[in-house]
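There is one chain below, alone, in structure tokens, taken in the form predicted on its own.
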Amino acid sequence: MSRVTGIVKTHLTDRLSWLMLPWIILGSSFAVNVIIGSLIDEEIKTGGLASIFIYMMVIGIVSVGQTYPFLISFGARRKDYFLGTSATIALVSVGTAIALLLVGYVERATDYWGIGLHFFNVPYLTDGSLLSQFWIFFIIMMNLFFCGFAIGAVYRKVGRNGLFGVFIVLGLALTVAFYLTTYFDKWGQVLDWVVGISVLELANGLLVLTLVYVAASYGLLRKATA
């Protein structure tokens, strides 16, 4: 446990990049919405919110190259560098989703900033309950990291070509996918069930597919070299 607790001690040094940047890119967002939306006399639904949890993408893929071969070098195993680098992320994400529900608060005490600007309240997503609100803030924050952690892990194991490969791989299944959709005339199907889906069962879907991107992660983080 003191090894997992010592990885998660040396990621949030870096408090510029887990703690200090997504908030400087949100705040920049919101801050030209601001503007726009004093200059014009409507109400505003924007989807400005989008870019913290963008973020948790690139910070997943850029964790990798950053800090896995520098702690694998100095002794860590891979299993508590996996296990801190997640410890980390649920922590930040928890904390993230508390501030978010926060300022969510504040800007509906304010009346949307007094301009109508929805910001931090998005349709869909934060119509439900607190806790709900808290989970699916949550789930998009792992789940983004996570997907992004399991692409620094492809390069890591595999190099750039392996990436590519796997992406052209993704690519071909995608257009089959879609192919084989628009032949027998599903995508009203495919329309309505995504139209009917509730937002826990958004977020419950997401943690499913989270769990694929830890797993395979996981597995090719054990077998990576430094």
Second form
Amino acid sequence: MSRVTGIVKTHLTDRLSWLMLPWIILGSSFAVNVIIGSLIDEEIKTGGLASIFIYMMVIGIVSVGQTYPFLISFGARRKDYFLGTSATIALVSVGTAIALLLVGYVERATDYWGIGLHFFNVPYLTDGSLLSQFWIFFIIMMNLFFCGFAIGAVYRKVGRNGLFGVFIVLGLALTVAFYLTTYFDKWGQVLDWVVGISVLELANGLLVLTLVYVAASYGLLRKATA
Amino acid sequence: MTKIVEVSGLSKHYGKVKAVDNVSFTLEEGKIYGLLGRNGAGKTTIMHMLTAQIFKTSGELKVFGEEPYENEKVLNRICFIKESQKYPETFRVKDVLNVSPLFFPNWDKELAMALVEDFRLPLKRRMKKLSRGMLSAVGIVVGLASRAPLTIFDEPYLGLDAVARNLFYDRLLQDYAEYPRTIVLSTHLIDEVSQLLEHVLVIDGGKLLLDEEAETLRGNASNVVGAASKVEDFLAGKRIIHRAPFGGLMSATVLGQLSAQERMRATELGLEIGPVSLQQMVVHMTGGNGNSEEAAQ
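Counterpart to the form predicted on its own, namely the form predicted together with the partner chain:
Then the entire complex follows, led off by the chain already shown.
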């Protein structure tokens, strides 16, 4: 267990990437929205919040290349690397989700910063209870991180060409799926289904997808060289 | 003697290339080993397999009596400093030293700090801004201060100046005397380390050429110089690892201890016999113009 803690500490040594950059990026997005919001009279609903989530995917991709070779050659087991990295992103996601809920509360309490800016309160995502809001924030971050982490793991295991291969296969699969949907004229049904998904259903679906990424990246890293 | 590493029939193939080909050896506790050979001989590949960083193609591999892959008990006790060690981009020298004790249970912080002073390392500088020599020095600090029961240095002194290299040898011997452990030095600067080594392994083309105590090895080869015909005469039946004719003269390197009788005969023939350094031996054994050959009877 001590090694897992060691890996969490090693990750968090890079405070800039894990703890500060997400908020610097979100902060600049927020600043731009505040400026726009103060210039126009209408209510603004923006997607600026997405920036912090997308950043989680970036750190997922980057962290494999940055830390895997280093930690494996320092004698960490691949399993411990994986557990430690998962623990790190789980901690960061919990912290970030709570912080987002707090700022969201402040946003409502200040009557949307006095300028009608809905930045931390996003229709649909933050419609539910506090717990459901926390759950969706948390799971989106975990999902995107592990999506990036799986991409990084593919690169680690099979290199650049392997990564191209994976994306080509994914692209083909999507093309076939789109074609079949069009051919059988099912787009209407697909759209109805998408529109009908509740936030909770979305979160649970993302959880399943996350577990797929987790399993894939663990399987790849078990066999990857440092 | 406790066996720290037992390797038998170990191979690593990349397609048709045999990077390591059927290598067998053991490393015993409390000795300094030299893993010598040319670039691309397979030294680094062997060390990577010992530490479970790459996977063997076939063969047996035991470290501390167990398979090292995903084995915490084994990995805990190894410190392997790679020539091409990668560090996270944002890490400063300080960060590397702060993180090290999390992975090396015997870490000695005071020793690390003393070494940082010795090598004049800037603690706050980022790893990616360090010169090649400083990067090597960080590796040396980690390798020594980790006091791992099996410490492996892969070309530890790339880019280091002569002063820093001497510092490394001094500190290594000093700390080794106080805290005996098994140390493997992989290098091609053989002359410099030959005095440190207790046992020598020579690798060439993925094969193990030599596995011998350094002491035995030192008297185990001689240089014979004299008139070409007389040298040829003398060489009959001996194992020759190098032969260099110039004019009517010839210099040859012979493997194997020379008996008193043989020495007397050499004197009679008017031949000069001199010692061969470890470096010369390895160069001859792994040199481009063929390996050792048996002299014609």
